[in-house]
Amino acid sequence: MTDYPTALGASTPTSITLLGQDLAADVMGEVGFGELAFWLATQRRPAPGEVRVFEAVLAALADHGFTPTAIVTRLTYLSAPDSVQGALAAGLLGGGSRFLGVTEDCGRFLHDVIAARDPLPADEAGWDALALETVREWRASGRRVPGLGHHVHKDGDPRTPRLFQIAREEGLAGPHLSLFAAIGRVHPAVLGRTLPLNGAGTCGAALADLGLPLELLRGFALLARTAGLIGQLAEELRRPVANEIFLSVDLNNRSIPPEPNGGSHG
């Protein structure tokens, strides 16, 4: 008979275990949700400092107002109020390269640079040199450096310095944050303009420094945004705007002739 071993949740008629702990006695009321999420992903209980950095990341990513993910959640709920799960899923499915996905993209980018460098820089000057080399290489290949720039916070994302501060206070500002900070210092010399280090990118660097799986970094962003989308639905119940958003498009659309082959892009 085949068995399916797991270190996560398991049940018997009289007990439930989770991560080797008695769920009712040792987890419920004893372990915070952020701590549990970290523990589930790594299968090791995080230290208090790790929990603080991790939960700061979750708070930073929870809600950004009327982003496309929030709007589509509200609109889906307007269309199918019997399907809260559908509304939440619709918002989460929009977590991609422009919204939320930057957390994973930046973490992977920084990790790839660091993994190819041995030994790692020993001081700020060394990190600056590596960052300068990296930004030049990415610009020469026509790629955008993940985590640089923000459509609203053009003079600085307020989440970024706070995340750096918390990581440093907990002794958890590692190589990913060091490289990202250096990119913030040197990129104007290459790009000819100054762009902010955005909060989503900083979150990716912080999560990578915590040793969390790179393959799951977007998952943590989605975990945070789930709470935000529940908040969006709760506000939609109190102060609905989805029907206005729908009508603003529906009543202001303009009919135009068909454009064969998608029209001209020249």
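A quick note: this is a predicted structure, and the numbers were derived from the prediction, not measured. Take the two forms, find the largest set of C-alpha atoms that superpose within 1.5 Å, and that set is the rigid core. Positions refer to the first chain, counted from 1. What changes on going to the form predicted together with a further copy of the same chain:
With the core held fixed, the Cα of Ala25 is displaced between the two forms by less than 2 Å.
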The other form holds:
4 protein chains.
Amino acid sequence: MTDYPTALGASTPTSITLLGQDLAADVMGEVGFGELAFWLATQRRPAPGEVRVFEAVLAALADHGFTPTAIVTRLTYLSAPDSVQGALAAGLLGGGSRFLGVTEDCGRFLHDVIAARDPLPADEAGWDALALETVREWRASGRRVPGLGHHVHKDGDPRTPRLFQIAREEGLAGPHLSLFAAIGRVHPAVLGRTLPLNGAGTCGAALADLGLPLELLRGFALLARTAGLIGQLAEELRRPVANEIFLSVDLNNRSIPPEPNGGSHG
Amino acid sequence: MTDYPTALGASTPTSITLLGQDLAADVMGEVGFGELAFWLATQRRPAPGEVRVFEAVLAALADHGFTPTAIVTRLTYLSAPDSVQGALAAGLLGGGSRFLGVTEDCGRFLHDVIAARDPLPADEAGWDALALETVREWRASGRRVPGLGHHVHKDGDPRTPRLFQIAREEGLAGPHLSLFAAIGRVHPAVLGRTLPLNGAGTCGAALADLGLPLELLRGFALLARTAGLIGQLAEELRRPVANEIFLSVDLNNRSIPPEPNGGSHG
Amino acid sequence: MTDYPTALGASTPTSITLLGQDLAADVMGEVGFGELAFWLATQRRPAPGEVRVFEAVLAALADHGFTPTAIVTRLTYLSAPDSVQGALAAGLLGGGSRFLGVTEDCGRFLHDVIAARDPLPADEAGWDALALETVREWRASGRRVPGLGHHVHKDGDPRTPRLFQIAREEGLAGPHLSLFAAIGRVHPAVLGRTLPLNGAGTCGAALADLGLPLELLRGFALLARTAGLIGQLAEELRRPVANEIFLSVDLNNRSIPPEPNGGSHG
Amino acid sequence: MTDYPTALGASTPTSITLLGQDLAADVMGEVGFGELAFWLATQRRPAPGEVRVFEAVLAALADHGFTPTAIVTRLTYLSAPDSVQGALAAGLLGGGSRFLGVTEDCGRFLHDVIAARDPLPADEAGWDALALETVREWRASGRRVPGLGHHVHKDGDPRTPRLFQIAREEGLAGPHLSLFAAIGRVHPAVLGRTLPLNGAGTCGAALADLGLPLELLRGFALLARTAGLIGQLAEELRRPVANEIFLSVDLNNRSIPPEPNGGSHG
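Structure of the form predicted together with a further copy of the same chain, given the form predicted on its own:
Now the complete complex, all chains and molecules, led by this one.
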């Protein structure tokens, strides 16, 4: 007979456990929400410093104002106010490669470079050398280095130095952040211009240094964004703008003739 | 010219604010994730006791094992592993009236009773009288009282007394929890049997006492569940069961002839 | 041992059946897509006249230009171009009570009136009497009659007479359409003004007359809209507007101070 | 002032157009649903033969029984029966790289090979030579050729020859199908074993030969699947199995201790 093993939630008539803990006695009232999310994802209880870095990342990613995901959640709620879950899910679906993907891409990129290197550099000069080699290689193959550049914060993303600082305060600036910092130092020599290390990329580096599963780095950005989207809905309830957004598009539509796309692909 | 006001995230080239705070300096590293989620939803910073109650609720709702939502997230990831956002969104879409709705229904129910009563009862006897009246009225109209009963924890949901305890410790057991507790005391006299106050309903009462928007109570259950679903995905990555779940259904399908549903509705 | 019966798709190593038919030989190349969708929903093959009415309804609902659902699909694709399924799913999530729900609400409303009446009226005068009684009753209880009124087509929705005509041509104007037509005739006498029967409501009446499951009337609107949203994506690919929509909101955001929502609900 | 051009739906108080047509007069009752979906995606009206091939593809992809997407839709409806749109959207979210992606992958693969070749082969021998070269190249680089092989139909997918037949009957077997057929003939010589051309891949080739946008091939699979998922919901309404599926998992869960994933990625 098939059974389905899990270390997550389980119930008996008289008890509920979560991650092997007594939910009521040992989790509720004792474990913060960021701490719990970390624990659920790794099945180990994080240390307080890890929680602080993790929650700093979540704060950095929670809300960026009227992003496509925020607009989508508000418009979906306008259209289907009976389904809060639908409005949140629709917003999260924008969390793909372009707007929320930098965190994951950057974490994976750094990881791949590091995983191929043994032993790791022992000092800043060593990290700089590895970074230089990496940026050259990416440039030569025509790829953009993940985490470099920001369309608004051209002279520096305020989240970046702060996250480095927090990670260092907690003794949690590991190889991913070290390599990312080195890329920040050396890339102008290769690319011929200075780009900021963006906050989303730094978040990816910090999450990877925390040992979180690389496949799910995007998931943490989505968790943070869920809180942000609830904030968007709460604001929409009190100060609605979705209908005006809708009308600003609909009233400015311009009817044009069809443009047949009938060419064969061959 | 139309503009779109918001107190949430905003950026200039050199700064990022969130809820009027400097994101990097005053939120990152300073504000926990549960605290931030509360703040985003209410636009006011919660007191530490409020955060503790709020996070206790989130812990109570984060994961209940192999619920439909958990199975859905795992199956969707099996089918579309390229899209973590799709797997999480699919799971959240099960957060509707039946499985995650009790929290919202119960919070609203208690609120509606309370809103129609001025002044509120001043002591336990007063709450009992109001509860008795309410349960009688609901019974007379053939409706089920939200938050009463649990299919597994028939003799008591362990989360319920714990959440009452935490709320009282923090001085945050307000009218919604008071009325709910009274319903727990008086309903056997009306219904002729004793049902437990379930945890999901207690969560709704506690969230309502925190002053969170009633329209979004389901949203907080979904936020908690997002963390749980990330845990489900993390476990699926290391110890996959989705394919076995799929096969257990697919291999046991039994082909039957169509059953036409051709009758007119008239 | 549990098994799971189904009359839908089934496979053996050498054959595939769908609805009891040989998929390759008897469905592919033989059954149109509208016909197949009807068949899947009812498990009976529709007659050609039923297919024509059904496809006319789908055409009426497929696309209405820059609706919230269309904007949502385009924005989600902008944000996550790697996931066409996410962009379509996000758009469909707006198919709730407000924008796509009229079809379902109207079909159910008409059904409920008809189900409570036996025998049904035998002539137009009889339908008018029933309609009059119904509109009076709804008005007295302060409810809006579903399917009446349109914010753009104030003097008549062009889809309405056309759908009645098609249903009559095919001999498929049954009790739901008859009652709806009667409501169109009698409501001015009760409401004191003349409102158009809107197209979405007429679609609901026509689908109900086809004997389709009332619980899924919204589903057919969503099926139609899926085709429309693919059209939106195809146009977005060739003539993108999503980024301009996003910027028109983001660049016009106005940062305001938080407005605490701290009041207790009690 | 920004405006948003579109050739899709547009309204004035007295008229509705779609794709430049009068919706009521010239689309409703005149244009089948498959035909309309094609027209929306290409902005040109397809010929009857194109509609037949297109609808054959949709039939081939509409429903495959208890796939993960079908199970997900049923479970989501169980959990949130108030939201048909959520149940359909959740099912579609499984339409990613693994289960519905073959159609798109195969269409793109064939297109890329063809686009790099000018002139195209003039006869079967020429196609075989191109196919041989292509399969060798893919094998050498360790990639699997899309559209080859099926886990159930090991000796041949019944949909494949049927779709080739229909395309030939309509004079619409173009370069993508020609190359795919040639791959079917030559691959055993390279791979050392004979694999069937699967139906999903053949659908991708046929859609590409119809000139449909390659970026949206997955979208047509999702359109087909929307009809199938409505069929799944209709069957679930009359003969529910979702709760049994849920219980078969939940009752067979086995609680295990957490397995910390605490290793650093470095």
